[in-house]
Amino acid sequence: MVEWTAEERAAIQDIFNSLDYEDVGPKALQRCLIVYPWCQRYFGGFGNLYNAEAILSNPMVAAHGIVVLHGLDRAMKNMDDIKQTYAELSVLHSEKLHVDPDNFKLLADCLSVVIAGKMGTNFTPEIQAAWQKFLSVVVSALGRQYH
């Protein structure tokens, strides 16, 4: 089990409470698809993810992005479990969509520049370290089924 602080709880949930779903959900996953393009072999159902400007105007692309985000918000709420959370997640993507568990991390990354980007001066390296701590434990527990 993660041990957490005071503080960390405190600034991830600050980070939620400030988050624009509609905003930052699609913008990290239309990045990561941008990025790293090996990544848009899972979304072959999307349509058009030809290039940048089809990935950033794709309505299914971003739609996605929300329900990740949204993902993420029952992490926050269940720090203490994050692991039971999302053990159906898990399989989910381990065993009917085959996602290589790697791309966690790198969606994870991309949020990560996202909320920087909207957090600018704010986002300060005890809150990066926080926000980076609850992001490991959340690609972990995506992970856990592939071990």
Contents of the next structure:
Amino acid sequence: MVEWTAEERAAIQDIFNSLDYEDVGPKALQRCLIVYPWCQRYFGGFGNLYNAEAILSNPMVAAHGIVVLHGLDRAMKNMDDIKQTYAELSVLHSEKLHVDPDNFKLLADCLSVVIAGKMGTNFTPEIQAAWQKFLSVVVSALGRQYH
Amino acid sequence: MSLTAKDKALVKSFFAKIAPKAEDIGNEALSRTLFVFPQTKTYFSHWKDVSPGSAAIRKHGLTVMTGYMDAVEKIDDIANGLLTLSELHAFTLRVDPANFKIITHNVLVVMAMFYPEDFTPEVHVACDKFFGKVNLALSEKYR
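Can I have the other form now, the form predicted in complex with the partner chain, not the form predicted alone?
And the full complex, kicking off with our chain again.
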């Protein structure tokens, strides 16, 4: 089981409290598709992803970015058992979506970059550490049910 | 994953813009490397103070950023340009090459923090590719 200090819980809660889902969600997914273009393989039905401009103006990418970001809510609400909370989502990503679990870390890194951009120097080393720990637990849980 | 002409142009112009803050960026990036990824502290057991923003970190952060800026100058042949640095890391420092991408990750995070408007997705991918090449060049002499 993952141990969380009070400070770590507070840091993560703070980030979620001030999170603008409609802004951060799209930005994180757009950045993932631009910086790691092989991730586009999972979005064949999303239309025009040919270049950065297309990705940045693609409404399906923006909408899905918000969906993915809200997916983190359940982890934030169940920090003491993220592994179990995401068991079903892990099966979905493995059996139905066939996503290479290495990609989870790529999206997590892009999300960290977007949040750093929004928080500026408020994204202190302590907050970054708590946030990256949270994301690595999420990434691990999402990869857990692959076989 | 080679650098296109556009990538090189974006990297050169972004690094020119951030050059005045190289010391601050290096300080933040190295502080975060040691704090967020504590296994990296094993390479600095000879430092008294490894807390974020310490004098040793600030000084060394500038050394590291200067290295990256030098690699930008040599962007057309990074592998050859960094041979001496690779030897240093391979034979003297013996840093596990897996750590190179930890520090470059933190440089990207700090770039986003300090330059949210300029660090666009296109600049991000160009820098990420550039750092990939730098990290590969640093590993060149290891075995």
